[in-house]
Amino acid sequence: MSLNIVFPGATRQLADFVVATNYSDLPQATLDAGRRSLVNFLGVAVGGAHHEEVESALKALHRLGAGGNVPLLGRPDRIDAVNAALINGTSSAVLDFDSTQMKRTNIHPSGPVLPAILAFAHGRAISGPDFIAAFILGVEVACRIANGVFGEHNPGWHVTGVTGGIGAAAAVSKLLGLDAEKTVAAMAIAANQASGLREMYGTACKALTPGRAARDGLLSAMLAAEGVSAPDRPIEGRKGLAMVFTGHEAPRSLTKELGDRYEIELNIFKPYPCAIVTHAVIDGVSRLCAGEEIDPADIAEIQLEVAPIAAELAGHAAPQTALQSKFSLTHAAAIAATHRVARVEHFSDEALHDAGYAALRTSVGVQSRKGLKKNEAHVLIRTNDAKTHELHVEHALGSLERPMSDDDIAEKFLGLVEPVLGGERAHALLGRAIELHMSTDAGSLADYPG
């Protein structure tokens, strides 16, 4: 007699793992990675809280009657929970300074997951350990689905928006204490809302993507908690997310080594507030100009060789807006040649229209070369005296191979937060984030108005 044994699908395996895994099960290296990602998120979210695009989004919500008592990071405003997730997620991405997992897809997992659980935690006395565990598990779900389903062959989906909400739904489900069946439902409801297009890069729509995913993830978990039904194979089903978005079945590797390693440990942190595929160029031009003492006025041309994906995502040779300049290899090279670094103010409207940067942008040539990694670049600078200066950047600053230290991340945090909160409160928030594992009220992290 044969037995028809039905093994759980990938979604159920992920849900079972979320339900079964707690803070005490997580390795110290994973917890350390979670702390770094939390600190980085709070820094970039508070730093971006008063950006004009965030202001516009908040005005639109108020015109629709949104209101509530959930705080917004770095702002005096309060609003309802789902829209707090939307705004905090948007502010975390608007500077293009958010953490990234470059393993395969360039997903930014903190932006959807943390705003969802932060909004949910308000007024609920969620403990620090429970909050941290939910965050790490939500990132695990978002990254595993992104990397497993999309990999490196992506026609144009912004995977942060496609899978980030599913991770957020799993994280909120963990805090709600949902069982595996309802966690699957939450993930399925979020999968039904999944979207995100790379065409939006260089506009405010890119920053709205993680915010929208955070909002959808929070709402999905709440709907599942109240009994809203959904299919049990939303990722791997015949007409599920994997097949519809890519034309291929979800790979078995999606749940491989689940629990043996954690995706959050692969998060990297940006030293520069722009598209991560420009960082090798900024690193290389900065080092070359500083080491050879090259004056920007003496530069005749800059030739860049980058990975095809870098040329694709940061191909705005003549950016028309400040947000486009963040996705411009030519602007990145001009900034690096001038300042030997790249900061938030270097991607402003004022910088965009600066005559010196504009002249340098026209001197930059970009070639894509197969075989180069996303964080790799060849830089050649030819000066007016016909001398050439070359540098190969194998791994950009901030990569896993050349990571930012805890001190670097703290310095970045304070540089972004102090102008908004002031020095004393910026240091207080940093301390709260670092010691969150000792807190009984993780939701109070958001209660630092600016």
Contents of the next structure:
Protein chains: 2
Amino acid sequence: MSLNIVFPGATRQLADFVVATNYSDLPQATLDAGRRSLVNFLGVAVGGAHHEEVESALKALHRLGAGGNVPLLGRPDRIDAVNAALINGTSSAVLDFDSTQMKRTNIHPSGPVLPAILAFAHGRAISGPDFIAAFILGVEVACRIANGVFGEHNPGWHVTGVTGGIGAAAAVSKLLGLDAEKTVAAMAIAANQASGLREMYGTACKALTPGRAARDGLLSAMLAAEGVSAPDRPIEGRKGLAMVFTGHEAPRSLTKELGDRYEIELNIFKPYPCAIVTHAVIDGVSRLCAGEEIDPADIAEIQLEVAPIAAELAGHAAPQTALQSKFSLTHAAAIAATHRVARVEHFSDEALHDAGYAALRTSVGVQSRKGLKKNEAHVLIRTNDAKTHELHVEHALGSLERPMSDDDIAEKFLGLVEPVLGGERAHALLGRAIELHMSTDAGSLADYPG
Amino acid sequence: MSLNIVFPGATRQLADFVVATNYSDLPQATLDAGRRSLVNFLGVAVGGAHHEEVESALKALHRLGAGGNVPLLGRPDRIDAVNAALINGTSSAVLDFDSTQMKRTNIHPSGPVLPAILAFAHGRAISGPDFIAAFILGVEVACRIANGVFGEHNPGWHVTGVTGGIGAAAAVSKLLGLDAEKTVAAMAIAANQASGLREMYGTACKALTPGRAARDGLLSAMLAAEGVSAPDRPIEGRKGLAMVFTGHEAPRSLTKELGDRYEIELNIFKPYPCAIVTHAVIDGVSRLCAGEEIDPADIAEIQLEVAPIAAELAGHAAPQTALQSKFSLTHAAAIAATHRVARVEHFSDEALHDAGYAALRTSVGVQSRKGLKKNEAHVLIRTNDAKTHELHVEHALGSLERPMSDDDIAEKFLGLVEPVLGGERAHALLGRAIELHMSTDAGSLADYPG
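Previous: the form predicted on its own; requested now: the form predicted in complex with another copy of the chain:
Full assembly next; the chain just shown is listed first.
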């Protein structure tokens, strides 16, 4: 049934905004937020670039004859742009350490958007300011749809996969200089590939999802540029994304205050390489054990109260794989009790099978409590002397209320990148990312093989 | 939350069946059905290979640096296997002329499954029997999930895109010789990319959907072969495909009578290159005008009664594009009244803007009537002499009850392929498809550049 369009729909409004907005329109606080997200993304992507899942994905692509000349972050090999987006997006997710926007749902917007524009930028002399604007606008689109459509209604979608590709398509459309009509088409073609199930959480294939979204967003924009047609209302139409994915109409809030505020400013950075909903527990157990000088050997039990969504998303009480241990409140508490921090090596196979952590995990009880926020937790530790120690974490480290500083993020970046690129080149890449607004070739961010 | 799995889930049962079933297990009627689907697919894919959407998609891929050595059906160029699957799947859909399984929902299973195994087979010396078995098993998986999960509950999914890639993944897994566990992983990785919205119907990007599913199914199987892990119950899990896409559990019927009957036998072939739900109308108007010798100039009005789903899926009363004209009961009736048949050229831009057809379209009224089947229609034509002529079509030509014969399908194939390959090579390809069970290299089906 054709609709008579009498006023622009939400998708068109978003596209109009993408077309009309340029680097010079963006407030400094927004640009600062964009820079932090870029640095964090490059850190986690280079840091994850040699993970076994990335190796597996590349082997699979090579066995299918893929090849090309676009560099991969933190790696020596090259591939075509579409698959470079897939691989770099996957690299950024394998450590579960990327930035997150948690306004009304959970989305990791950098993972789909940045790999798409980075692969596109190779050999195209895209300026730093243009690249940064495209990134921020792509994140805007991905997060607005994520929060607007999936904030209240989500039967089990991996939202990064569902709306990330639409944001990536918008970002590449911006770099291609597409008009609003073609930008809508790019977003629609990406919406037609929107996918990702929470059932995958705790398995390796989850990390492919932002890569898949990056790949599809990039190709969608190029298809729209080549004239492939698509519907005018892919998000808000009768059989569009909102109705079909959630059974509810796209809300008007989707386009509210466009340009008055930017979603990227709500992007937050993890201090710990595991599910963000475990952070309040890691923070609380670490601080309680440090402050009260609790030795892990003296712990009789740890009782956690967390938000229902935390109990659900990090509910692997007895994790069976290293990956599941990142989505395990019991493992998070065991690690924090032992080390008063949590690092990449604490979510390895070796750590999973460590008898000390395993024993501590069985001493952890998790209560889901309505009213607690995702970054909130109550921690009670009973020691063998029958004493109880309690701490309430109102806002976990890394939350919007207690964010990582620029220096924290740089330190995180170097911790991840130095082992891959060496100290000198890690510092060089960090400098280039921080000064990207002065670059005439943003694609050269990928010219640091490792 | 880890589940204790005490009995194999539906996905595992499907995978066990795929692993255990070989060419020699397949009944002759099933093999005959497979041959018909293969011939029809090759016809529509070669026939569509130079369509502007295929050209656009290839240009987009080339602009992103894709390249490789896998041949494309009906074309002179080559690309990597993943993108060959994408392009061949798209070619097979651009004419809206591919086979359809309409048991409980609408799915075009060949479009995702065949391009995936054809691209995989290139240079791998896959035997004809192995190729045929993989095809039939992939269709089995795609159709069982389509009918089981989406037969009763479908808020607007383009089912071919949602379950086609899972079938393609199962088919490629079979050719890779994966065990049941890895076949489940392949299906899960594909389920995590399941996508496609009916909002796209009537626009160019719809045709990319089976190609996208073919591509994702192929890569998913290769990722599983490389050891990428995925959940055990991607279809029937708590946050798996059935619950998240439809809000309902996967029914037990999903695996009922596995091996006792084959879904491919229900695949039907279109005589007309437009939405299958328009076929009863084309059939009825054609026969009525032929039988009663009605001249289109004498028609005052055409009243159609059709199933609600036909009115919905082919509801473009005043189509604005050539593509929309394929999803237009009014255009279908106008063409049938004029030509007493419908061919590819009747859904072109030229036909769309033909004043005679346009006038006829405005004389058509469409009533949606509950109880009518998809392949049923009641046609009433009132001529300028105030006489009325009526015909009830119980089963449209091309339905399961009135199927196209092998000769009809061969004629359709040649009509589509001869303009691309020439008569001699069209006949050679047809012969090779019909005798594929004797081939030692099924991938050579793609060795007919056009």
